[in-house]
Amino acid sequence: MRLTIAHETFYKFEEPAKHSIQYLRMTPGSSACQQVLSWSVSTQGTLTPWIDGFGNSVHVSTIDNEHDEIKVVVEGVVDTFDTSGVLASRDGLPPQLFLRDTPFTEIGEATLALAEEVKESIASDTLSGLHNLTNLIADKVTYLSGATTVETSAEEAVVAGSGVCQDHAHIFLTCARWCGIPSRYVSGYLLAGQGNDSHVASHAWAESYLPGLGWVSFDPTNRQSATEEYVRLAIGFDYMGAAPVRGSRLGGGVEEMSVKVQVEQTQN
């Protein structure tokens, strides 16, 4: 499937900022599930490319002069392939690395209760058990736009009973890691309106490592594994390591942010 992606992030400041730096994890890589045909990242800042410790392609954007807005635009075309949601394990990172907890994925009373519901099924049949966890999260935590923030932890989202795809992914990671399954966060894009329950084209899900199989994707928001409608951008321990845009600035006061993402299927 050929997907054309346009993603614009716009920041407006109440007063001029003197310096800004942003880390842009907005460039997909080619793999068994996708081939990047063209891709561009543009902003008014000076762009410096590098590869982070997870193998993600990153651009560092630096603006040293006064500015009261920042616009980041990415555009590209990606061919995607259906791998039944499975990627080979040979990506240079030891799977056991992804048993590590973070402040977003620390086990708590509510997340522990979810994990205990599926621990026996995961122990007896890992793949089936993780699909059970996927559906359990979707049942217990309703997708509700605006219900949480980028600072919300998995435990907080379960207690609230609602959240977004980021929260679903964090809850999955929390429970799967507690059950001893290496699991990582994935950011990316999803072609909406293709029979799934996606609400926005910018998306997040999880991948778990199963020996003999590789990294298997699980998307609690849509109760499925990744298909050819998904484009992977970055991986990490949690949102903070894979967020499309992170940064800081000197001055500027209160900011307003708007995001536009469009993913369309085009002809090969």
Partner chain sequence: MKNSDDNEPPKPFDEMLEPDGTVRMAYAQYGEWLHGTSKDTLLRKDEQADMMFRRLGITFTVYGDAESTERMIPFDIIPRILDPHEWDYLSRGAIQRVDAINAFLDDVYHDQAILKAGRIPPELVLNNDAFRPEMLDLDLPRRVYGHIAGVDLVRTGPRDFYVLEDNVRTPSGVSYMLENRQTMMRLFPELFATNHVAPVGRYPTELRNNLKSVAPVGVDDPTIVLLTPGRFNSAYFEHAFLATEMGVRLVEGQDLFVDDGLVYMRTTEGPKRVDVIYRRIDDDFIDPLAFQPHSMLGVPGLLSVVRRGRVTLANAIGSGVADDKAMYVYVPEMIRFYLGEEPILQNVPTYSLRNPDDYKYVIEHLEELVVKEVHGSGGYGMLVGPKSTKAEREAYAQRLKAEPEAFIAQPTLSLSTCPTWVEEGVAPRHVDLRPFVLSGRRTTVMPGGLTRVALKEGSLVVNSSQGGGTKDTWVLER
The other form holds:
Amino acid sequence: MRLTIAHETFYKFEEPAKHSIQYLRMTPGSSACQQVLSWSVSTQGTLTPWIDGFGNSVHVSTIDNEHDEIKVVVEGVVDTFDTSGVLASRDGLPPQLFLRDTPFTEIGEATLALAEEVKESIASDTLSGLHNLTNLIADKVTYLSGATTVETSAEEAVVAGSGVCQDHAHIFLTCARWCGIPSRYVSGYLLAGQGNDSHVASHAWAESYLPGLGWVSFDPTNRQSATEEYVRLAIGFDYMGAAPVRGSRLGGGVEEMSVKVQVEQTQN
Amino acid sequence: MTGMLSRTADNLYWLGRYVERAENAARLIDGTYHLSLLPITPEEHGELWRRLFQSNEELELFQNKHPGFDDDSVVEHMVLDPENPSSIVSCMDAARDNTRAARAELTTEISQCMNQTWMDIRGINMDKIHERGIQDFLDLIKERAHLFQGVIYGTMRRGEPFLFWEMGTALERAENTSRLILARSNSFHRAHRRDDGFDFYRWGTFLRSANAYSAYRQIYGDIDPVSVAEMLILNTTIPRSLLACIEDTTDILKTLRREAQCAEMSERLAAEVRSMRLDQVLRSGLENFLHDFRNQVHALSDQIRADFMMVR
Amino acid sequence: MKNSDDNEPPKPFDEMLEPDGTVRMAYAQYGEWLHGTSKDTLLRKDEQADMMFRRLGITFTVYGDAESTERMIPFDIIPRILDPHEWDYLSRGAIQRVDAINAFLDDVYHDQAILKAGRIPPELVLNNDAFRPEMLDLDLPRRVYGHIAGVDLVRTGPRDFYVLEDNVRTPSGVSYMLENRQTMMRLFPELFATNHVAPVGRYPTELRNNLKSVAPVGVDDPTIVLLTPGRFNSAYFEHAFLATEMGVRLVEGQDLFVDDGLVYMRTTEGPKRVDVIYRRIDDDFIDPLAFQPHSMLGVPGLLSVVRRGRVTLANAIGSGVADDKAMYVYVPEMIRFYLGEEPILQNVPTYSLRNPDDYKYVIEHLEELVVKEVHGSGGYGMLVGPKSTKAEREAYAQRLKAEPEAFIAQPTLSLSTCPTWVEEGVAPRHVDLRPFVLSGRRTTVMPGGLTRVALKEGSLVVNSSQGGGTKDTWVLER
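Given the form predicted alone above, what does the protein look like in the form predicted together with its partner chain?
Everything in the complex follows now, all chains and molecules, and the chain you saw is the first one.
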């Protein structure tokens, strides 16, 4: 499937900022499930590309003069393939690395209860057990835009009973890792109009490592594995490691951020 | 290594200012204390101290804690109070902090001198001041400030770090002297002259506060307010005169970077002071001139920051 | 109770005196001098030394102590002396250890051969917080990670030196090695005329050359800076001291910024490129865009420049995975695996409480053991069995039970003693030793180091934060 993506992130500052720097994890790589045909990232700052430890393509963007807004524009075309959620290629990262806890994915009472519910099914058949976990999360934590913030942990989201795709992914990671399954956070795009999360096409899900299969994707928000409607951008231990933007600035006061993402299917 | 760290340049500049500020405060208190020993009324006594307050904020800070302008309250406030940012102890704290921050650019002797001073000062309290006398403590501050400045002159390489320190010292002097004159600006006019012993004593103290008493006696002899004003504003052989301070600053800035905007600004200010008509200014009131001068000094320090400190 | 059948525990090894009271070779000359020097003279020298340090303002900060946050580390005027043979053995052992650690770090951030070979349990590395995946597949200049390392050693007998721990994050204390020597030379010039003490004063130059040798590719005359957390850090004195001695700028995070893919510092002449950063800030705080997001100490964007190979950090991010107390057990294995050699210096036998057998043993023998937190440092949070009360042991056992994997235990070593100037005169006190190893073009170790001394009688805790002092360390050239 050929997907055309337009992603605009806009920051507006209350007062002029003097210096800004951002890490932009907004460049997808090619793999068995996707082939990047064209891609561009642009902003008023200086862009320098680099590759992080997980192999993600990153840009560091710096703005060294006074500015009261930052606009990051991403445009590209990607061909995607349905691999039944299996990411066939090996990326050289030791899977075991992704058993690590982070502040977002620390197990707590509520997440533990979920994990215990699927522990046995994961032990007997990992793949279907993880699908059970996917459904369980969707049942227990209703998708609700604005219910949580970027700083909400998995445990907090389960307790709240609602969250967004980021929370779903964190809960999945917390439970899967607790069951001993290496799992990682994926950020990316989802074809508009598909699934629950239709109004924001910027999406997040999880991948778990299954011996024999490799990395397999699970999207609790939409109760499925990734299809050809998904485009992978970056991976990490959690949101912080894969976030499309991490930034810091001098001055600027309070910021207002808005994001517009459009993912459309186009003809080959 | 050319081009020192902007932050360190800033630390050295403020080091110069704070040490000089502490020393100025010590001289000012010392002089006022002398005057307060004269046979004067309690009202005059309080008024002497009250005049040391440089701003309404400072006065407010003082009055929140102390009921009246007695010697102890004023000394406590101006010497010891850590909440008063211009108390001697606060100035020395800030000076030590800047010494530590700029430590890598200073000689061991300089750090040692500051540490010794700080160790000697930090145990001081009102009881100790009563025991040894306020004079003794103020002498210690003056001595240590001079020693510290001497150690810098004696051991530091004449490079950028030195120049930023020297400039801080010069600009602080300019501000202090202008403030000193401002505080008495209405008594410079000949018409205000009181020909009695007290007046003589007052002018003597005033000159001592500017560290210029003996110089004045050597150059002018008899005390005359116009000559006092002339000396403190225009005489370039007096290190704390306004013109001397601005000329020093100009020279330093030109050495640092001839084409810097602040160098040009400083030179303009020096020319302005140099060409002033003192008698005219005295007739129309010193205040306007001094206010304008102080505003220009502030603008100059802002420009110095913009030119050298990569202001963020 | 341990030694319940002995009336008197065996006396610890003394650095100066044989059990029969004769003076050892290393102290032959010094012992004679000490014998002929009056208590009054020593007292006066001690006071003089105290004054010298006070004036220099050499202080360190004690955490959790709001009253007096700045203290001086007590300096002892009696040196710790090592003879040439002892030093030869020690220095070869320290270099070997650091070489293996650097090889290990390069391996775990690339092929992970040692994990694949099953010589170290992978989870100990991969799931260790100090292992930074941010460093994966990045080739560092000369493949060096721990450019500056401190190896903590203790001695229990004539040839029995044990490594207590390795320090390859931001080891400190080298300024004391240098200042202690300067002080000793001023106090006792005559001793340096008669004893052939190897000089340590070239350390800053060696360090600078060492840092220069690991500059990014293509940079011949690198600009080196020392990055400090600032003047409120406990080791600020050392940072300023080393910067001055090396002739490099002492910078704080706010002095540096990233632009155009490079690191710059803010100077009075505008931005100036920085090539090598000797950083004394922990990984967590080095780049808020990659690690702790709210840290103000570091430089936003720094990791991107590191990964592009345009700036070198010493020590490298992620070096800490090698000096973790859980990893310590495997350093002899690293030496065998990477260097094909047998370890010269011994490890202290260590019980990992994550291992059920070890756990059981430790719980049953708490009274004889020293128990430490795997991620702890500075002597905080440890239990010294023989010095503990029953209540303390019971409370500690609760912590072990709750989180066994967070602890290791070691037998209480009978640390060597060294004559030390204390209130009642000269008396033996326990000491350790931290030599400093530099890795770059080659691996070297300064002939000397930091000797720490537990000033309290009988105490085995030498940490400055717990009442320890320091001594000058002499390595005799002949």
